[in-house]
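Just the one chain here, laid out as structure tokens, in the form predicted alone.
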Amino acid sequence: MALIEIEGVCKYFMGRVAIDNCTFGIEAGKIYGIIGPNGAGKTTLLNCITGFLNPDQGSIRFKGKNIEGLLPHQTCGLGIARTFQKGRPLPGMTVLENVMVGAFRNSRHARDAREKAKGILRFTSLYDVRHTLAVNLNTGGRKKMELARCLATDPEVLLLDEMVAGINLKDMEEIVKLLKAINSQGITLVAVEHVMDFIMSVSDVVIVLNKGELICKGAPREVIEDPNVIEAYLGKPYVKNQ
């Protein structure tokens, strides 16, 4: 049995199709990574998993309990967490306070909170910046702190969106080391993003979305050269220079 388990699952728009029927699992200790076209539904895909959407038909399960039609808060107390295309720092709450936010989950005193929040930050290199406030960071450090305070929630899953957007290569280039050392944690992730060499190098299974249908599920070497997914998504030049 696989660890999420997506079946049939459908979301509509004002009649707009945005996910058509859509069916995968994703088992446990894996990184996943899901791509696709502007508008081939994977952030609504994530926003139906994690509580934010509810599907319109079809079933969600994790370790094989229905999930569909839970509130994110709640979502989040099973162990699934998230991050978001734009990082959403707590106004007016320093680095540290923010990852105590995730802390508090399952911790009572805010003693015990900031002590975790503070071993998360030395894990995540954040650590010298805990002071700061979490607005100030640039777009790299915000990334990294909206993951610390995923991680403090003791996930399971960690459902990423676009988590490298927007940043420089140096910035990638640890995110991808952070995302690799969680991953050896047991901690399962799914990132959905556009940037082809980030999703190369991290994932062992990728699933293509386009117009809100599966087209092509498997391991990264196999999807980029599928004729389905060049015509929808990558293009031809993408393969030739891989």
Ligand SMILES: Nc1ncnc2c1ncn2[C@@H]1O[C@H](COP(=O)(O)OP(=O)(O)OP(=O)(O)O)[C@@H](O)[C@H]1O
Second form
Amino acid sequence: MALIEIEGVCKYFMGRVAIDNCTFGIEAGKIYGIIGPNGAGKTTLLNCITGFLNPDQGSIRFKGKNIEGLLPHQTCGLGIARTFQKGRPLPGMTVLENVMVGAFRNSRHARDAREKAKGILRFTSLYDVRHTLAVNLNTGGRKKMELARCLATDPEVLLLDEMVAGINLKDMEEIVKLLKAINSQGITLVAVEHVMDFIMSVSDVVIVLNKGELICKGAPREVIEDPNVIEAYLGKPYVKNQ
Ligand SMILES: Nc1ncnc2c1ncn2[C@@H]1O[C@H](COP(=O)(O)OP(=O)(O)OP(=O)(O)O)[C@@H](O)[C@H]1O
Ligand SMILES: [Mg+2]
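Alongside the form predicted alone that was just displayed, please also present the structure of the form predicted in complex with the named molecule.
All chains and molecules follow, beginning with the one already shown.
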């Protein structure tokens, strides 16, 4: 049984299909990359899994139990954490306070939440900026802060929406290392991303969406050579940026 089972999921906005009868499983312990053109339904799919949206049809199961229709705090409570494409630092709060919010999933006391958050800030190299207002971080810092806030919830699965979009190469390499370390602790990762070098360096399995439909799923090397993927998304065969 897959950790997350997505079966026949459809989502419509004003009659237009955003997710079109998607069926696939997310196996525990792996890193999945999800790619596809703008508007393909990638964020909508993460929103359906995490309860920010309800699918119109189909079912989503986590460890065998139906979760479609649960609210975001309930899916988080089960161990599903997500970052946001546009970044959502809690305004008026420092980096440490933002991460403490995540730590309150399992800590009852502020002191425990603070200690837990500090450990995660060291792991993500954000400890030195812990007293900075989160909104004042640069893009790479905000992305790492969101990752840290997710980790503080002790997730079993982490859904990342464009984690490395718009950040410099050095920050991207650091995030790749962090994600691999997180995965080696047994946390399943699902990364929506347009940056193909990132997708190729982290993914065990790549899923391709186009107009809401799953058009390809497989090992990264197989997927990038698929003619349908080249036509719908890549435009030309993928060549690694040097
Ligand atoms: N809340 C919403 N209301 C109406 N339409 C929406 C809403 N959210 C998404 N859509 C539409 O659903 C489709 C899928 O959007 P989605 O944001 O999931 O795409 P995406 O694959 O994440 O794209 P991108 O790579 O640009 O982030 C698009 O046509 C989008 O305009
Ligand atoms: Mg998106």
